[in-house]
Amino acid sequence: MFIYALRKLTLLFVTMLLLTLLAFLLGHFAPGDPVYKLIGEQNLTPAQYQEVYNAYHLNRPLILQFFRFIGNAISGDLGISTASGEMVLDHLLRALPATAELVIYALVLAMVAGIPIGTLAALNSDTPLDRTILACCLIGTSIPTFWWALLIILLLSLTLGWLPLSGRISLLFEVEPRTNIMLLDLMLSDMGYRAAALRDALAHLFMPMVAVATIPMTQVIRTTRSTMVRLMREDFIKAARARGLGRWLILRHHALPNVMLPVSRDLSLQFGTLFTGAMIIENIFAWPGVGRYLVSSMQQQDYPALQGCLLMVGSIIVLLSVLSDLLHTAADPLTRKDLSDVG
């Protein structure tokens, strides 16, 4: 296990180094003059141009500039946004909780809805119900996320008028941003209309959460179904039936605990899908997260912000993937046994 963890950490270091290199090259080899891309100002005198050129160490060799970029990133200096004039890290720290909130709720929805549906499909294997569920999973995996989000808006907001179209909360409610996680800020607030604001925030959350959770949910359903079908044929399940245990007890005490590890492993592989899906959905629903900030930075050609978004989102996805892999390996005795046998 130690050797495996060491290999994973080495891979993490190399991946982070390549990610940092990609972000660094984005600022240097994108179209345009590096000075103008860094400060966003086009009308500089030759003296001002040279001053900025020297201040950002653009007169040094590229490899030294890269090491300086790494040092700044480690210290939290991701540059200054050319569009807003504020530190990129400050803006990202305000936007990240909104993205994390959407991803976490979508992950919970995928688990809460996916495991029961997958179990239902497994218990009715090779029946019309099972085939219908699998067909819906195929459609949910195949449909583009942005188009699915537009369909949800068309049905639930524009046609039926049940849910608000965009945003995190109505402009009628003023919420003090303590954590920048809307539901948590509402629970921590002491305003008199907190219950109404909470209902409004949940209504705003529903459609983007469903849109982000759809693809991970289909993966949870398929993994739960296939694992459950295999487990129900195992000897320990047959022995539990022979002892007279009911189907519910067998599922709760024997089958479902063994389903959680494969499901959690597959979900850990969905972190990239969850974050990229959330960043797309944020722009459709005007959700003030990292994805919306990223698209706004692209439109304004704000290269320091683009570099910061790439570094932060990529780092989070890589770190979560490696951490979940290590935790899954530590929790699964069969995986640990395989590793020890290989070693």
Contents of the next structure:
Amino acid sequence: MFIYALRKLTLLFVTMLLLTLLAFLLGHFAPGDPVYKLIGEQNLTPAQYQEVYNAYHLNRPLILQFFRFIGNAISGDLGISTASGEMVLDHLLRALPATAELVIYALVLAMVAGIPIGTLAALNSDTPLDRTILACCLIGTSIPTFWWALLIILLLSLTLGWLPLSGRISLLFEVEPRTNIMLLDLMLSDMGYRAAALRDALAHLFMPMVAVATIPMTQVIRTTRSTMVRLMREDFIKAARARGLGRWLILRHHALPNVMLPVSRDLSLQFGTLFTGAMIIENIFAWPGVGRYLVSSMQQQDYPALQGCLLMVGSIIVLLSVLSDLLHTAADPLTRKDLSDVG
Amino acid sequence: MIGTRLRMAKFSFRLRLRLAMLLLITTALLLVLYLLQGFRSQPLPYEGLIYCAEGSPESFNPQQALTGTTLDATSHQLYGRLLEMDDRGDLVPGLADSWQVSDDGRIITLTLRRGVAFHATRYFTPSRNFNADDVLFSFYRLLDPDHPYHWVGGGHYPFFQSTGLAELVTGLVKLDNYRVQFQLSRPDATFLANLATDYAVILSAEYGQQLLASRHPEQIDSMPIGTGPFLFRNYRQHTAIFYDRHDGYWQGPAALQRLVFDISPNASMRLAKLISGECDLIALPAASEFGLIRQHPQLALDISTGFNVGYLAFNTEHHPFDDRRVRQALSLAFDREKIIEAVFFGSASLASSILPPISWAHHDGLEPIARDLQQARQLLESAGLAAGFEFDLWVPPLQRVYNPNPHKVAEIIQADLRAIGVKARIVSPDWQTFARQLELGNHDAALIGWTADSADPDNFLSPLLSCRALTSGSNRAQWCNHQFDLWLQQALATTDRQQRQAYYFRLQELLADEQPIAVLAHGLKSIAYRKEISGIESHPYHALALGRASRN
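Next, give the form predicted in complex with the partner chain, keeping in mind that what was shown is the form predicted on its own.
Expanding to the full complex; the earlier chain stays at the top.
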């Protein structure tokens, strides 16, 4: 297990290095003047230009520039946005909680709704109910996220007029950003009309959350179903039944805990998809997260911000994947056994 | 026996499972329905209004404004002016109670209103009400290069510089605390109207001194203080502006406690937010969506003619456009109504003169030019160009209210001109090239337009067609006619409106005959809002004013 962990961590290190290199090269090979790419279009005198040029070590060899870039990134200096003049890290620290909020709620929704539905399908396998659920899953997986989001908007917002379609909360409520996690900030704030504000925030959350949750939910349903169908034929279930335990009890104590592991492993493999999905959704719903920051930086050709987003999102996905892989390996007795058999 | 029990167990398990599922799904559904229904009748915490604007203001000081976006966001929400313009374009008292013009028209004395309070905000608490010092401060900032605030923010005051205010005003004196006097170098009929434009706002001299003392003069334009119905609270760049009610507003506090500008550059997004109720009011709805807005039971649409004109300018220094007959022929050869339908989707009125019909100087006797190919051919023939000719038609890459799709307009004109054997080559460079080449006069013809800064008719004529505008203005027809200039001067020197009108009628007739420009359309100023909102003031004479808006 130790060696396995070491191997994974080495892989993590190499991946991060490559990611940093990619981010660095993106900035380096982007078209435009090297100085203005870093600080934005300004009217500089030749002397000022030279000063900035030297300050950013642009006169040194590329490899040294790269090391400097890594050093800065580690110390949290991701540069200054050329579009707004703000530190990229500051903006990212504001945007990340928003994205995290969306992704986490969507994950919870996927699990809370997906596992019961998957179980229902498994216990009624090969009945019309099961086939309907599977068909819905297939549609849910294959539908493009952005189109699905637009469909929900069309129905719930434009036709029925039930839900707002942009942002996290109505602008008439001014919530003091402390954690940048909207629901938490609302709980912490001492503003009047908090109940109304909370309702408004939930209304803003509903559609983006459903849109982000759809694909992982179909995955949860299918994994739950297939695992459950397989489990129900296993000897230990049969034994439990032979001992006269009720099915309800069997389901709760024997089957469901065994379903959780493959489901969460499947979900953790989907971090990348989940994040990219959320980033697309953010742009449709004007959700002020990393995805929106990334796209607006692209439109404004704000290279420091682009590099920052790439680096930040990339590292988070890589880190989470490795972490969940390690956790799953540690939590699953079967893989642990396999590992010790091999080495 | 055992078989029965097993079946029973199986049955009851299935039943329980189904029941549990049913319970779960029903609860979830009920919860969702409850929430959704709740949101639908969302109670607002306080009287507030969200206006979805098309862009961010470049400054919070209208004196420096370049765009209508800035004026809409600031001028009538935050500030007051000495004079105001009512919805018919007539001058009414604002921060000045009354005004007298001397007989020679060169001395204007204004009596100021008493008891007008400036905004008290978290960054400034006024110790006195508005008085003559504030008028001097606000105008000397524009006029006097030695004023401590003149160069703050770059020293650009586009409106006042283009109208030549500094040359016109030779003196501004404080007679006492509530009387000021403007001294002019020559009588100018537009001066009072210029005092009532969105640009001519009154700033607080006390706030200016306080900022100088704290060495942050630049804050005067980013953390504004004025006398308007709303006061500045917060601005999140490219996202939103937050205003609060100014309780001490001299016309009585506004009904709205809070006013929010939600900056949403995408027109279809703005409309979607209007439908979902996230915006109460949206700027510039797309003309193609007018039908949808009109049909929607909860939305209303206000359309008014704007003070703008879209036109085709012929470079009268280039052959063959130096010949009046050729310009007339081309003007007769294309179908303006088709352009209104295909490009504006009806959101424009057909132009008959350079002045829009709402201007008091508009010549009602002129008709929009209808397509007449036969006459066009005859004119070309008499000019010796029966075989036709080729020319470059320059098209800007920008959309404007007077021309939402310049390229499409150019294509329609191009197709129509083919019928008289004239071939137009469409040139559409980037904006910088376009502007530079036009300034150098390197175009044969160009599709451009003009949005007036004030309601005065002179604002359409002098900057666009006078000889002086050849060098300093935007005379893209390169046209200089001495008769025209003479009448223009005479119209300006007259204060009697009827006499002025007579001059402007003659000027418009001259233009209709000479055709240095072929006028196309006056774009309509449109605003869409939810029906529960009332009291929105959006008329052609000034920028948006929300001080009297309320929610029913």
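Think of the rigid core as the biggest set of C-alphas that the two forms share within 1.5 Å after superposition. Nothing here was measured: the structure is a model prediction, and the numbers come from that model. Numbering follows the first chain given and starts at 1.
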Exercise for the section: Once the core is aligned, please say if the CA of residue 299 is shifted by at least 2 angstroms between the two forms. Expected result: no
